[in-house]
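A single chain, nothing else alongside it, follows as structure tokens in the form predicted alone.
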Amino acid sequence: MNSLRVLWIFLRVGIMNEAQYRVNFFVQLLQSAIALATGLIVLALVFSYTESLNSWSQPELLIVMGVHTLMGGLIQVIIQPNMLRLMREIQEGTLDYMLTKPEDSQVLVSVRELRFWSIVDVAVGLAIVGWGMQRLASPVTLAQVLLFLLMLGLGFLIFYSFWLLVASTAFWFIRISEIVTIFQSLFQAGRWPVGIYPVWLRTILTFVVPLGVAVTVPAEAFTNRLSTGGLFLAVGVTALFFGASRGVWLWGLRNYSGASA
């Protein structure tokens, strides 16, 4: 409960910061707007010379486009402000304000910054999702819409960890900045279902960057073709990220040596 009362008050405060610069929401409209466009003109153009992609239509992969772009969304409101702002911290050695405070301080790490207009894609993406669903050759039921939300839940801890686990080598290595570029890089793969890449580059995007499992999955269960299988894989590879991200969290911080060491 603690640690939900802080998740409140810090949003709160984000929102009441982000507030006062208003203009950023209309920059942000602007750069959603462009980015709906590219990515629909691309999924156009594919479909201008086939009726399927790797047995995807265009309505399931107008699914996975908007997955793709909600989970960019929450990754830009809360999840990358705060890893950056960690990453920065540990290497000035100014992380000791948050460890001398009485709350888990992975928590505290985790939701101090909010981006709160990158909301804009978070909606986009659900709208996209919507769009979608409406043109799916067979209506989606219930039981589809719950587990597609269950795993848009597992998606996001697993971008979080893997974010978490990224920071926390900022305990031992000083330039990290071009792993973050990397991901970036890496997960615009995710705007396509795994399943089209070749297997070497399958096993990178579900085991070491985990797009396919982040956004494939959640898409896979909306167009009802989430196996089993796929599940157990969903939720074993978000304990894995999850446990390990949490291990070398709690082992940096043994390690570490800020400005009052």
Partner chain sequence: MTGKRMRSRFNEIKFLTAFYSLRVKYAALLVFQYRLATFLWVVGLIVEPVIYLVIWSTVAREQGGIIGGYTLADFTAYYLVWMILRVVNIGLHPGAFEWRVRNGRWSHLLLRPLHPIHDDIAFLIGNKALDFVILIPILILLGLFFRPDLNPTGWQILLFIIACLLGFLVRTVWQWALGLTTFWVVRVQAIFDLYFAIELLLSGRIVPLDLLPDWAQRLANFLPYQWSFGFPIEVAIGRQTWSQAVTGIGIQLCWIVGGWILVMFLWRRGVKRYSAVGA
Contents of the next structure:
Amino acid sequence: MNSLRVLWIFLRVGIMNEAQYRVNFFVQLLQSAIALATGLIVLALVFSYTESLNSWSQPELLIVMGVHTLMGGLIQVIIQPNMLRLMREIQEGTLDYMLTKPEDSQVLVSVRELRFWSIVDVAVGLAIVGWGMQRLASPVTLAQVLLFLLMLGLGFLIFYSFWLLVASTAFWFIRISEIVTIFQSLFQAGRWPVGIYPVWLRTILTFVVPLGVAVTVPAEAFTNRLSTGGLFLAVGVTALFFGASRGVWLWGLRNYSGASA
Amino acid sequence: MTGKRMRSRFNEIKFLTAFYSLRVKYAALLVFQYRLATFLWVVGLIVEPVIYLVIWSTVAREQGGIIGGYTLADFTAYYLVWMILRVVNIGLHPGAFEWRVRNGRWSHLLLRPLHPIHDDIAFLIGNKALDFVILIPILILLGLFFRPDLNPTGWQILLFIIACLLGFLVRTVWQWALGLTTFWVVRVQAIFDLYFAIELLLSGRIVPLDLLPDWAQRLANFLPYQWSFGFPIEVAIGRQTWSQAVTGIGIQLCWIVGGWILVMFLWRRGVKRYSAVGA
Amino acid sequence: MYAISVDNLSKSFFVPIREAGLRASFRSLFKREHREVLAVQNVSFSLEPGEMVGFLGPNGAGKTTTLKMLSGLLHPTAGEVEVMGFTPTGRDKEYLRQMTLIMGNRHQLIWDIPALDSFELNRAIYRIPHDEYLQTRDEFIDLLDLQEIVTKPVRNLSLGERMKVEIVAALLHRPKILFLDEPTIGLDVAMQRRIREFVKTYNERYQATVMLTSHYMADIEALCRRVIVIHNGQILFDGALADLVKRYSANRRLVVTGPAVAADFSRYGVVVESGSGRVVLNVPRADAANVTSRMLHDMPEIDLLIEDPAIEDVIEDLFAGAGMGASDERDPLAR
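The structure above corresponds to the form predicted alone; please give the structure of the form predicted together with its partner chain next.
Time for the whole complex; same chain goes first.
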């Protein structure tokens, strides 16, 4: 469990470091507020024309939006900054320093950077989920909450694995940062339940950029939409992505050492 | 005297034309070196309108196939043309100004006998060449696939082209004015976010303006945003009569001139301030 | 008429005071305290047309600040500047077309296209007549051997190659006034020499007035007969380079060669170097003649050479001199 200890130390240092820059906190607070207001206005606009969107009610869509915001926050806090740095270092060939350390390289490259103040988005996301829960027609059960948390955890793992997979491609392709742009525009699609999209897009959002599993599925935990099949799909997709990213990472590392030797 | 002034005006125009044509050419050549990046960028761009299109089509379908005068085919037309405008409208992100201040980039731009806004505008025009090369086949494909209700007449196409160009200038000039605030205050990221959030809602970007509540439509009339998105799109999909379109182009011109005056005013002040504290 | 005249020029900056600690940094979010830093104080000098002057001083002395005021990038806090009859901060386009500022660590060329295309763009920006442009361009390309280089994208060039094309781009409009701020920084010795020679040729052909700062004394020695020394924002010396040495070096160097170099020379002066068949002594300037004749008297078989110390050493002594210890304060502009 040494990896966990390393992870904790890095996180702590990262938080202490970022806590100095309080301006960032205010900037983030404003940015989150603006994004939240925009999201709510759009939702209100849609529901000014209709009672339900593809059978999703307004509180249910609030939960989807909450999960989306939360996930976006987590990606900003820890996943994206680390992976961007990783890509940069692979391209510039400066990754060697990390590889000489006596610890699992994947753990190390995943926890070096922290944009702590984006945690605001996580809090905002949770608040929206809570708000949506309150307005649901049927009361929420403890089982649902546990299922939700489990799915959230899987969702986080999926995004992490997805990003590691993308970052690892930098071992072979230069200038991969455009993938980031594509991810960011596709990520916006997760604001809505993927079920409303046409089949081709839904397929992309499940297996290529697994937003559906990582955002819609946790929200489904509260809305009684999550079937056993859906649960297995989520676990399966997570395992698939996690395994694939680990494999590609290790493969890329071998490639890297070979190239720089 | 007036003859002399005329001649200097004429020289100025000749000079700017020469500069623009060269700068546009080089910016276009430049972007062809990043074919993959540009391709991925354009592909990523399609996601946004597809999301809006799906949502509003879903809503329309649940309301019997039409809302706010837009049928499903109208929505499709709207968001297909939207993609053209999205590419046309790319301006300098105001964040780039912060970057220029922080990295001392203005020094170099200030030393040249040319207003930097010309450099930016010309660059942005040339920079789009490849975007269009990629976008046009995609649009044709999407058009065949989605069957939009899009049958513009000759004059609509002509006015649409003019409206696009002017829309680009409206957006660029106002973003430039906003960006210039970084001469006075730093860390204005949140203000830029606010600017773009309002644009998203009140420009016709996320939803056609006709679908907004009345008060929001009235508010939009006092802002420049719709002249870069909603208006040109509506010209193309035939929701503006000839006289409405011509009037709209006039209003676009007014926003450009207004923004230009603001830019020149802020620029003079900003440079003075910039050169007081350290370039 | 002078090409550049500077009268009682001063520039001060207000820089925020940063205190350590979380509470202080939080407080500074709302209320910032400032401190005035005098970057340049009452500086006056003037340059004749066609003159090349070296501008010397340690980091933070105010060199860059002064050059930026001369090129119009900075507003002076007080004093007058006139260059070619213009007030630089007016940023008159006529003025901008007659001057150039080259900074060794700043780059203006477009990264992804060949330098030749950037030249073409500068032709448009500076409104250079086509024939004149072609002539100047080819002349510079010849002088600096750039035929192969100018057609490659700038990003593929080495640092030295890039500096050469930067300089060409900055001089295509044949400016009458050149401000060169560390133009050779980070380049190898051969490349430095190349650029030096080019600046010299340019100055001779176009009678340009040049103000140059450099950390490399070789640049200054090769190009400038006159130097202005600035320290802590004030002018310490303005005159011929040779006079600077005479005036500020307390010592001369005696270089002894010959059979007797194993002898003890410490009774004649401070031995700074000995071995490999020679001995170098530092002797107070006033005593030099005296010591020399004593040595020749004591050891008639030796060869003796009297030198001025290296200019670097003179300058170092000058800045380290009484009452003006080298300041650690960084030039607020040297970012």
